[in-house]
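Next up: just one chain, as structure tokens, the form predicted alone.
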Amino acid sequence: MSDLIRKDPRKDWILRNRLHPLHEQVAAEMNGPAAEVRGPSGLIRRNPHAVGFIGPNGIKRIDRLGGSAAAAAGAKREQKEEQLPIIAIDAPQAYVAVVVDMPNGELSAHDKDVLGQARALADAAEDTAVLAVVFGPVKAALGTEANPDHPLGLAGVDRVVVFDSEAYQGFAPEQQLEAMLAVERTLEPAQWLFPDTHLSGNDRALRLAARLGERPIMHAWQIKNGKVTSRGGSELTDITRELASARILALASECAMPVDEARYEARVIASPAVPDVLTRIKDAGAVAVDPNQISLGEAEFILSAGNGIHDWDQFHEAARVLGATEGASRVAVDDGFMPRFRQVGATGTWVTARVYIAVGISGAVQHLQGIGSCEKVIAINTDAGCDMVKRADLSVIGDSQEILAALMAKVQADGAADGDEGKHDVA
């Protein structure tokens, strides 16, 4: 007798007919085993009828997330981190140095892109390590031993040099330049990479190039086949140079894919001795600016309102207390509650905020497109199944008035305790 597995067409017909009196019995019989079985040819076959569940209205639902989106994402992230291999370079013979911005002690999306490009360059050479040069304190603790689970290790960094004394914090170009020159004398990096950002990476790259007598490549957006392509002519022309002729590069965002397939040591090494310099530039701190005077496209912290806002006076007060720039969905703008220049989305302004709080916004596709480059998205909504909640990194389900009131009370209490009310870290 043949060993081939034969299908029962009658059972298949009953399984497709949910109103058949034997449907539940046949479904339990056929879907009881694993959803994946090995066919007669040895290949794994998936049983589509074993996926999902019958909802209260009798319609079959497929739960591709295996539970809530947040729980599934968290489990997947933990599993991925556990399985990521640790790659170590014991004795590097050369370095690709990256001077990261790390605003508020954390890697930005731009930093991760540049580190991804540095990783690609280092992997293309033998015994070459990625060296991260950090100015200022780092939020996550670093040690002299390997730190593969540190954000720097997950971003592809092999070695780290930290200059965290007060002399290097803020805008201190002269002292930071001396530190980079000390690294140059000690480790002689094959290349220096910088995020092409205003008053940080861009300025540092130009100062280092001038001191070393190098011709830098600015606004570079692609490195491929030994050539560097950069944007010039008011960003209307592409300029191509040989990679071998360039030691200092300021890279645009999305220049490369961030590292996500391995962990690296991120081992802290001793910083070289840096001579003190006579500084002629002193950082007097950030100038107090009304957040609503900042354009949406440049704002780092945005509190955005949608159709779920019922107390607009409270929303404006919450934006003032939090120190956030106000934004709005198209519905709120069309209803006349907010001016047109406050509209966020594909039909309004594309934003790149570090923190974006969406209050009462369901998440139309145009709005989600406009916030695609935001680093952290927080959703406050009564609908746990809306698209904005699915997109958000953190969701708070509840009445927006109560949540905003509690948030303002917390911020004001913390500000009063610190004696610095009105100044808050958006991170």
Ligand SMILES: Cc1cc2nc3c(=O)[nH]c(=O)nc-3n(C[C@H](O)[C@H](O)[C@H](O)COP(=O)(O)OP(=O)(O)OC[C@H]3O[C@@H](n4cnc5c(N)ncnc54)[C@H](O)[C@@H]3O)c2cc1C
Second form
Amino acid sequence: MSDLIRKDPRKDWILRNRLHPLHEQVAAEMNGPAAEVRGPSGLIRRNPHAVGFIGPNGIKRIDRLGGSAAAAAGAKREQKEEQLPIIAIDAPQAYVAVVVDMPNGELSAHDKDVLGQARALADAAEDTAVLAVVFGPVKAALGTEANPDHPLGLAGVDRVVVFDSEAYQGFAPEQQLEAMLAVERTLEPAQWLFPDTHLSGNDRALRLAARLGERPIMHAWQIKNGKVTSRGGSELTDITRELASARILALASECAMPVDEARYEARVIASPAVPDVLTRIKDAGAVAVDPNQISLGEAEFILSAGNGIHDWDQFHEAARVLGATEGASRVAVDDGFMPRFRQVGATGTWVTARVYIAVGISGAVQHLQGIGSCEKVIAINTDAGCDMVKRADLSVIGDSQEILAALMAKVQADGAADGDEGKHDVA
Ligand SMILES: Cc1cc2nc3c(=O)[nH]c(=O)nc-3n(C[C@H](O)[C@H](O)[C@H](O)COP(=O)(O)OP(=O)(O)OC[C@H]3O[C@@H](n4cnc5c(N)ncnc54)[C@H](O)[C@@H]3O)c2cc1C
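Moving on from the form predicted alone, please list the structure of the form predicted in complex with the named molecule.
Full assembly next; the chain just shown is listed first.
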């Protein structure tokens, strides 16, 4: 028999289509043995020979973007999630407290990094649990018993205290500080960790430190060998301090890897009694801003246009209706449809949006480099096999014009039903 690798277009198509009933079977057939297996000790073991997948031209490819390019990887990840062991700490003797931001009731990527760091600190000590302190309602309901499949359980949380009455919602630093002091009095956390974010973690960490009369470590980006390294001197120098010298730390994103090898109980414990405080700060609500006045690098929600946009007026209208900041691929910029400062990618802006919608963008490597830190990527494209679809968390296959029209109609209908036309919470 010849050694030639022959293409089977049907199998290629099934391999690209994660929803096909034969997808897993074909993926296992074409991609060979599993790249990761859980050994008898519970540790994940990697088989370096099994990393990657055979592309349609018979050449082995490695998906370095960690997206879903190798469809089989997605299937294996799902399998891995199902098998994650549950780790329980029955009677914690100490706590590492993390005051999570949870914008819109969901953990942010930054929250997960800080919880990953808290997990490392808790695991290094005996009988120490990670305690999540949450202000405001949690989107996914928490049961009264253990919640290992809740996002908090998957992120490494053993115990949860929720302060969800109206007094804690929005920007309520005085009441929130009082709640943190109640936790401090009752549970005496060994460490307090915060995501170093404006108006949330950073502000809370400073207020708690000031009230307790302790010197915090702010802008910390690494904790290693009992030492904390943080940015100081207008972000120009690094400062290293002993971990033991500070109990309150505000951590930068990517300070640690998020937890992904086990599930934890995320058991809700009774929140301590908090005295009412006479608040002098009133949250007047968010001020409406034009999303296009927000710089691309700071935008949380981006609608980005590529060569697959054929009706530019409709694209601008869609961005307005969705309340998104506009971005573009280099082709859209080079062709004069979008200004240069809107370009996303290696030679444009590196964006960190929570939601990035790529409309008619093929996913060239230079573009993908610029969206590496985005939390959720949604692709709208006619080509189900393009690299953007492989990178995306969710893809809509079809004509951009039709999909944007349907999306706008849906948002407007939802807005009209809420009596709030034109405003839409994408998160
Ligand atoms: C040195 C260098 C630096 C670069 N830097 C950048 C950079 O910073 N940023 C950047 O973006 N690019 C950059 N590029 C260019 C990059 O290589 C690609 O050429 C570019 O990103 C492609 O843009 P695109 O995806 O919009 O266009 P195309 O590659 O033409 O893709 C268009 C996509 O639209 C889809 N489509 C077509 N019609 C429709 C429709 N009706 N509905 C829905 N989908 C449709 C197609 O299937 C296709 O996937 C750089 C290139 C070089 C050489």
